[in-house]
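This document opens with one chain alone, in structure tokens, the form predicted on its own.
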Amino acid sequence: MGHWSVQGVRFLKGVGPKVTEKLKKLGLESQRDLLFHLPLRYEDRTRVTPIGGLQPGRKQLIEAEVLQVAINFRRQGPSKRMLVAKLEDPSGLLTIRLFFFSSAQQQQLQKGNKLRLFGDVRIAQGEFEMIHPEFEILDPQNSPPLEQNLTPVYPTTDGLHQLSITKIIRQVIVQLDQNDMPETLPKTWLLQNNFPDFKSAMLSLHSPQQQIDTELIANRRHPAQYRFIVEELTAHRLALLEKRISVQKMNNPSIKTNGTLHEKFIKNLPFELTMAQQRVMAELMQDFGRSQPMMRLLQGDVGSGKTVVAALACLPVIESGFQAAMMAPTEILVEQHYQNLKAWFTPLGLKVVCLMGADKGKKRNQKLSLIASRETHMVVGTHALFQESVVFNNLGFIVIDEQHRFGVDQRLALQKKTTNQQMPHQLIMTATPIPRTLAMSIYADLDYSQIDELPPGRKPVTTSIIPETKRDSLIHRVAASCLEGGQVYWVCTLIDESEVMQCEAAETTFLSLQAQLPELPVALVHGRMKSAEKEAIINTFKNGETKILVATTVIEVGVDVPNASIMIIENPERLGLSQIHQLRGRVGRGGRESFCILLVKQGLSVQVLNRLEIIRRYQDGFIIAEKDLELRGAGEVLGTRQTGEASFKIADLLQDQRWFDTVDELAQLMLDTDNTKASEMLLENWVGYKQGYTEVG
């Protein structure tokens, strides 16, 4: 890529320190970053539409004369004054309204002035109107020319106007147009697949020349999009394959076991392993026997028994003289793993240590010296495990629970904890069901295992959809269950509102339940509480002191309360199906018949109710994930919106699955031809080394 493209944004006109900061917020630090900051959509300012031909619901360009103008006063609203102007052209009338306006705008809207306006058209009281359109005065003798191309609309941030970012990116596009660009993909391959070259593809997306281009782009059917979708997926695939190759070259801890601990462990278990658990265990033992480190993803639905398999996998590692570590995303989940592992490992004479962010001072130092000593066999913790001060004695195996909550670079930080240049074996677990084809694309650096069977005795949870109007009878049912010894989760969701509003909604529900059920202990937990407070409240629920736990969606995956048999979810339509399925998995863990109740408001669309019907009908998390994926897209299902992992600039893992074979073939071709320069450029353009994909060890 040309040397200009790696220059900083400060070299561009109109970019001072403040704008530089704003661009940085969007991850735009070089001119190349700006090039890959692709438009969200396009606006057509190439033609003027007569008022009589306007279409409501679309942004359109018109030219009209001001007929009359007035300032109206309103009783309510953030602004008491409103500027209203009537405009006309030979074909009809249009009203424009400004709730906030300057004296300069007032001047422009003088009667008799001719204006060019661009904005959203709507119909109010049977007439066309625009609220806050963009407009400028026209000199009838010397009208400025119309735009030649469609106008791109870019993702932006607070305080950075669309016009400013467009002017900045336009400078980079001019540079691109004037320079020869080195190609990142093999030229023969591009020709065979009828894909455009880099320069013309980039120009097509930033400044489409024709309406047909925009229509193709809007429907994701433009050859330039195809080229960049394949290119981006290939870059991610290459990064993962390179990571895998570099891992395979590393020494791995040699695992030799006579199976003594394994036998004792199995004998002490109060249940038998399912066939699926035994199959996965055999796959893990096979990995330990290889001459390269294990890198395996283990998927299993809620309650399928992944933790037991992970614990069993630690035993041969410990027998071979190494330490094992298990990392989980929240203190509640870590505490639960710690209690389970202690109960399983102490009878085997093994020492387990738990480290959390909350551990401070003397207590923390004691734990650190234990972790560094030979007497500790197993360490459990949150991301506190990869802080610099944590030194392991001889780390040979890492288990990471709920993988999608940790970025790739966090996994690598833990891998670097070995003292002897060996790459520890790694098992990555998730209860978020990801369809196999997708999993194999996102985790191309990992082998894949799945526990696809629930332990015997797990009763299916009966799910029902109940309207808000039946809330009172639902509360009676809850009270009856609690008086018979049961416990209830009541989850309040307001996902797309602010966290404050979500907490307020939970608080309102909590107070009304307290008022209606004075004889029952009710507790509240939400995201704005400190973790120690949250933990204390959840513990009172776990030990049965609290009968009803009102919560926002902070009840983490993995909190076990066998006595809880009813899960009520308010506004379930605001959650993904997989998320509802995860929450539902909190009940049905004991002997009681269990229920999940989706409490819905009136007036939900048929489409939304059909979506919730999927949860009612299916118990299998993988089927639910497939259907959720079809309806909502990969970013939501994978939970990657928050972590930034697998966040793509143009590709969409759901819509673009048909390119996976092409991507496999291209990634392999680029590895085989060993065109290092092109591969490096590809990774820099789409993945960015900052993600730490390629630095291992």
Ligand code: ADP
Contents of the next structure:
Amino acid sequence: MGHWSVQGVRFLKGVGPKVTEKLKKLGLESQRDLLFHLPLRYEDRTRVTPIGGLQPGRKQLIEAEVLQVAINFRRQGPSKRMLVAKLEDPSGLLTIRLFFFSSAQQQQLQKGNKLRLFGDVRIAQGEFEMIHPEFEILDPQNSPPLEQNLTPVYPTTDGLHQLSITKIIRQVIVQLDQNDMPETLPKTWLLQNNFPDFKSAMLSLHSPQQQIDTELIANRRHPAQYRFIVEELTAHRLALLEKRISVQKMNNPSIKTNGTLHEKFIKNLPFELTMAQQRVMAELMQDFGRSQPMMRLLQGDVGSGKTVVAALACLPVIESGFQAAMMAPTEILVEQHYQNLKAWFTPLGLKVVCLMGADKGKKRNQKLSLIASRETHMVVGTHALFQESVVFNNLGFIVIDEQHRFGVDQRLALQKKTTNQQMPHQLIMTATPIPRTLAMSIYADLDYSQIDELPPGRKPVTTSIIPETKRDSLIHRVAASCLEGGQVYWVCTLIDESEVMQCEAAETTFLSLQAQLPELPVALVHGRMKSAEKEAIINTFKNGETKILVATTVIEVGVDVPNASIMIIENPERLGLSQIHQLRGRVGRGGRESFCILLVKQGLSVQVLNRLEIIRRYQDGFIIAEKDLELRGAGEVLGTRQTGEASFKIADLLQDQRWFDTVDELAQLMLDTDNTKASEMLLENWVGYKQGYTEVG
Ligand code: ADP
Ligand code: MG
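Next, report the structure of the form predicted in complex with the ligand; the form predicted on its own has already been given.
To see the whole picture, the full complex is given below, headed by that same chain.
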């Protein structure tokens, strides 16, 4: 049997098969996992507060005597009976209410009994009140001692009581206290930075001593928290850097070009590249000139022209005898890339193949054999490209569009699609603008480029917030614009509800618009349609047959119809700011003056309206993203919640940016001293090998 910390949870008291299942649900399988399952917050049961000194809105401990008790009967509400008791201590009165109670509890609440209670204090009708407090009878002669330490509150799951998980974790804490664990960080470095050692830091977080610790921990300023924040960020950084190092050891597809295709392509292009596009092109060409595979993140606001840059980057790769692949998260986006690439590449004599999940049977087999053949130069597709049955012919370059939609695992799966120790070059594109320092931290394994300029002639999109009551006049305005040759997106959002409901909402809007505007062609596209159907409808919008396109958020990324100049977004408050910004980026691409109208219901809170005001006021995706980050937190904005790419136990990418330099330093130190064992432990503790960070290559 190895070190205690790697033993399974089943060796602990109170952990049978059922509890093991529950713990597993929380991702807790070893005793070490439990140790790193840190409290969410703490409760203070270390002192008794006199009723007169209670502060509403906080959980507090009191001791008081029951003055009177009654059971009220009611017609409505969660239950018919309610137990109400009035309690008193020398400093004041307090009411407690129980909607559900056992006869044992009723017994404890008899008049004259002394109780110790713990609960949320609020004020109702001018009096202190607790609803469903925890309580126990006190024997005044022999009252049990108060808690010595703050009580940790752990994240838990349905069916696993807070008290149970606390008891289980407490056993692991005792183990740590008696048997210790190896220190993961360099001791001198800890001393220099005034950080506590592993054991004492863990102990202070799981069972903080009162007073000093309480305040510090509550404000996230405890040295133990600092230590683990830095440690966790460093672990993630090391994982990424290791990945980077392993990539750098790989051979790359050697790219040699005389620029012929590039020249032809540029000659056919109806516009000139912006300075920013040219600069990024140069950066990509430099990457191709190196002996390691390209691993580059390309950021650029919506409409900044990332696609054409990616297409251009494919040319030298193809010229050198390799295939290139471009992957996008939605079928609509893939279809659009396919159309663009076909239009650009066919005149150059290059063959483009498109593969989607919807391709089945014979059609799919045909495409697969095309992809495996030398005839095909460029492959476009959805995540269908990840599937094992897809065999490329000498894949040399992968472009991943809108990367925030894909997880690390998917990225890795595609990398494995190569033979002979070669790693294809990779370009990862995203329109989710992340502040630079943050981007460098999350994508430490990638180089970073940015298109920070929009093509000329883009008009700012005038954005307004309009109440639902003005819907009719809005519809008139929409009709007028269409009659002048314009086109309109009408976006229905219902993000929290099911997709079905979102589609129904769009359907309702579609029908009513059709009824109100019989002379105008209106069409509907939503996520539950077959991809061929979606494609056909979007094509009618592209070629101008359809004037008004009612859509769910399926059009969020990438769709490009320059003639569309008005976008209406219903219930915009249900979306993140960056998401609204992405949607809005669909208009303002052509010659017309463009508008984005946020159609809001009556009665939204001031906070919500202030949030929308940011969209109204700013056009710059980076500013919007920063404000959005402040309001919603990093995980939400970066979409990492779904992909699990950066789920932290204690660190917070937004709040903890001030530690980034320290993290740089420490990660470098650990790499330099080449203490493999310590690094490994750090990764095991914080990142977990499960995620597959280290199996790259
Ligand atoms: P995104 O960066 O959001 O993916 P796209 O690549 O879809 O942007 O480009 C948006 C639109 O701008 C497309 O219609 C594209 O043809 C056009 N475009 C790209 N670069 C330029 C340029 N330098 N000048 C004019 N239009 C451009
Ligand atoms: Mg794009």
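Remember, predicted model here, so these are calculated numbers, not experimental data. Numbering follows the first chain given and starts at 1. So that the term is clear: the rigid core is the largest set of C-alpha atoms that superpose within 1.5 Å between two forms.
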**Message:** Quick check on residue 576: with the core superposed, does its CA move 2 angstroms or more between the two forms?
**Reply:** yes
**Request:** Note yes or no: does the Cα of residue 197 move by 2 Å or more between the two forms after the core is superposed?
**Result:** no
